[in-house]
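The form predicted alone is given below as one chain in structure tokens.
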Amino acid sequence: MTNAELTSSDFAAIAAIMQSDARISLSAGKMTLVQSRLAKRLRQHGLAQFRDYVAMVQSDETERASMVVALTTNHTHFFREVHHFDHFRKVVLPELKQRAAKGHPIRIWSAGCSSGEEVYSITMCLLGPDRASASWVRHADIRLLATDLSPPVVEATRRAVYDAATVRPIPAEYRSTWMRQEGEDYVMVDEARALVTAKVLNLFEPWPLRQLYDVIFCRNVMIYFDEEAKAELEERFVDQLAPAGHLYIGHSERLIGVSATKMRSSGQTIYAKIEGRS
């Protein structure tokens, strides 16, 4: 293990990266976590001083892109914050179906997808506990968009491979009609593979999103932003919404901003975009 030792400029180089790149805000009891997670990319390197790294990243484009992967948390479960989709069920999937019938394309995105629980989550509860259940969205142009800031986690989405303490929080039949055995992993079957686009996107980049959603998910992602970005993020996501469209977000935040001029609670952290606002 390096002994590399962490000091105040190194910190403060790192965290306005961090910000000016990601929007994630690094307070300076993050200075323990920064020097952790950061230690293998010294090792890696062959430095000896954070101050050596700190050059680096501040020239390599690549490395700095890897350093901001390394201090992005990702955690997550299946139906975390169950609640969510509880009311996802009741609530939103029967104005999903009516919408579908009437031939309307359906648009989900989950935003912060880190290893896809999240997405995947949505995508067993829009194909319901059987195969039967599922006919609906055989017939019917159904999209979800999973999206994170760090590759490995997209590339692990796209895998949808997880092993048995993962899928222990998913219902039963759910896992039994969904998810395949290979081993001692469980795999996503195609079906649900197939409705579910993961790309690495930066969310305070542009989006290339080419029409709106008529639901976004973005839990417990915002926690790591300050107030301006939040507001900024927030008010996006509301003008990225189709008209009634259900913006979930995580248990600690709430809107802010003039965002929260354009939604109606719907839930606990559940928004609905007020129809005639953008």
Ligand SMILES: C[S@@+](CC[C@H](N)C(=O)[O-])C[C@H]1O[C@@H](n2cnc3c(N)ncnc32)[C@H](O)[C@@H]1O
The other form holds:
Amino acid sequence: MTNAELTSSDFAAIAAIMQSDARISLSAGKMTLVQSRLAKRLRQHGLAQFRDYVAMVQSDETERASMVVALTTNHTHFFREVHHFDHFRKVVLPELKQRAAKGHPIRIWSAGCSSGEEVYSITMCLLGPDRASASWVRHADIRLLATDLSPPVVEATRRAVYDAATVRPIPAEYRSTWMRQEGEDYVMVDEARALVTAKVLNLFEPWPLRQLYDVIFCRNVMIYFDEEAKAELEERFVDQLAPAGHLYIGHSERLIGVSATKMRSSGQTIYAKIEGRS
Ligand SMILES: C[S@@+](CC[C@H](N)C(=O)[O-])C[C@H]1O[C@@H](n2cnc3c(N)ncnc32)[C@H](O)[C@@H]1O
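Let's compare: the form predicted alone is above, so bring in the form predicted in complex with the ligand.
All chains and molecules follow, beginning with the one already shown.
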């Protein structure tokens, strides 16, 4: 760790960039975290003072983007908040199968996907416990989109390689069917990986989405945003959902603003779009 001191004016300048570029709010309590996360970047650039690093990010777009990435929190795990996946299997999956049987495309989005554990947990629920249970997927038009602001985690989602400790929460039958072991690691099989497209996307930029989505997971992402940003984003998610589509949010999050009036509760931090409203 560098000995460089982060002054409150350096911190204010960094917090302003996080707010304008990613709408992430950094409270004063995050000063130590910011100092320790950015210490490596100061060292890499041979800088002794945060003041010099702040001057750098204010003029260098590439370093500015790297700083935003360094200050995002990517904690995630497979089958996190397992009640969401129980609900997905029991309530949403039968609806999706019915829609697919009628020839409708199925679109699912993991927004703020981190390293892919969320989107592959959903993928394994779609495919089911064995190869036979996946036959409906093979006959349907199903795509899962996984997006994140941070290029390294998007790349990790594309690679879909996880170590033994990371795959531990995956139910055994899913793991043995949809992952193969390579040395010490586990890799999602091609059939699962081929359903997922991973892309870098800042949620506060325009979304290049041509279709409405049946299901959106945006969990443990909005906790980093201020109330205005949350309300704006939630409204955009609701607009992006197909009628009766489902939205899953994190355990400490809630719907605020106008989106709360367009959605009904379908379980703990799970919402279904009220049909007929856009
Ligand atoms: C704590 S992880 C949550 C991962 C996963 N959804 C879960 O619940 O396990 C939060 C993710 O949101 C991403 N993120 C933060 N701000 C973002 C923004 N403005 N646009 C897109 N992604 C963002 C971060 O890069 C990080 O990977």
